[in-house]
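Here we start with a single chain on its own, the form predicted on its own, put down as structure tokens.
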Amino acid sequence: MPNLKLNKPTESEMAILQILWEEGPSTVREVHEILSGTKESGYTTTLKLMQIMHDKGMLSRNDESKTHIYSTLIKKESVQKQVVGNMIKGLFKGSSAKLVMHALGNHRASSEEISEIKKYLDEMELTEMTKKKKNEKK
């Protein structure tokens, strides 16, 4: 797996990664058609960007047939973790609570999302309590 610290995706690279994460292995034309629905850019720009991403180690390329098929080499969760970590350090002075409060203040969470958040917090609290009890026994 490539070193994400060296290969931090740009905004345009993130758009391509999102498509490949959702659609799976795809040709440049397939990626370009999806991209052109939200962003104006030429086919050759998409091609060049995907070639650069391949050179950076973000994408693999199967060139056994005439049309090359590209796949991601970077896991979505790894990129999310890196981006959020950088946001917490840079914008929120290391406070994940401030990030969450800001996100929830600017984006209306659905009932399902709020339930997921509560469940996650309960699990985190349980994990912390378990760790604390283990340390007390030592």
The other form holds:
2 protein chains.
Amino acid sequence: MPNLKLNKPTESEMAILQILWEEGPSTVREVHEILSGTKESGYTTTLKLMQIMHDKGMLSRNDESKTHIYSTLIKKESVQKQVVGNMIKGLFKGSSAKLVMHALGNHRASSEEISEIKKYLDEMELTEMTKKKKNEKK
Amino acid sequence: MPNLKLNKPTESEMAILQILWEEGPSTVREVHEILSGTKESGYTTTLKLMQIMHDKGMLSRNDESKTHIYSTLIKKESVQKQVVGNMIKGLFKGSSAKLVMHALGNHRASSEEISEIKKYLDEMELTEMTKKKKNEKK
DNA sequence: TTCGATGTACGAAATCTTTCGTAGTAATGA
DNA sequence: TCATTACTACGAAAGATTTCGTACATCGAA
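Could I have the structure of this protein in the form predicted in complex with the DNA, to go alongside the form predicted on its own above?
Entire complex below, previous chain first.
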């Protein structure tokens, strides 16, 4: 039976989750193949890892055919949110702006992306203003 | 003698580094006190952790007086860079813009911060344009 | 049908991290 | 001086994570 408590994924588990997010439902072999690109390790290691993740309730699997197909049950968004949140809290003193500028400074974005971000910021400012107006009216 | 290879800090090590970045050079007692705010654990645990970090070359210490004073040897910036980089690569498909919008979406920034970011983006666009011009001239 | 390739299951070793107990030492004050 | 307190040092247990070997099942081709 699946373990109830949903612990933070370990590092190896993260690697596997990322592959499944990217590739969609996959077999152990497929995941292992990709993993091998980055990291030396045996097939049964990947297998065991994915079995453990399944036990923990992180992955579901379809075992109708001999070769099982695994899918992630963890939402990418929730992990993103958690990781980004921790980072802002721990490494950037709670300032998302600090993180943002750090990220942009070290990982140059294309000019399309830059204008997309600016548009996004404009929207944020707008909704901020309307909120203020509403409050003033009260 | 200090260990040469500089491995990625573990989670407990990160907690200690963050305290030292925040507080500056500190004694084990001081670090432990702060740590205790968040997390139950004995004094000697913190001591041992910091001794290990010292062995690994992550921390330096002044042991002129009986009570040693530890300082971090790891640059906050380098860890920020590393962590942000991994995150962009692994969780945001290499797009810093994705991370940026995610961060802003979940951790609202003040309007001062927003305009600071916009200024920053303008500058980025400018340097981007001058670069292009130079290339055209060639 | 037999062999080899490809799977799963799973125990247990190896490794890494965290935690703590105990021993010993210097400083402090009664 | 002697007890108490606050330290460091460090081995070793406890816990967590990762790795792998081995056993066994299934499938398909010779």
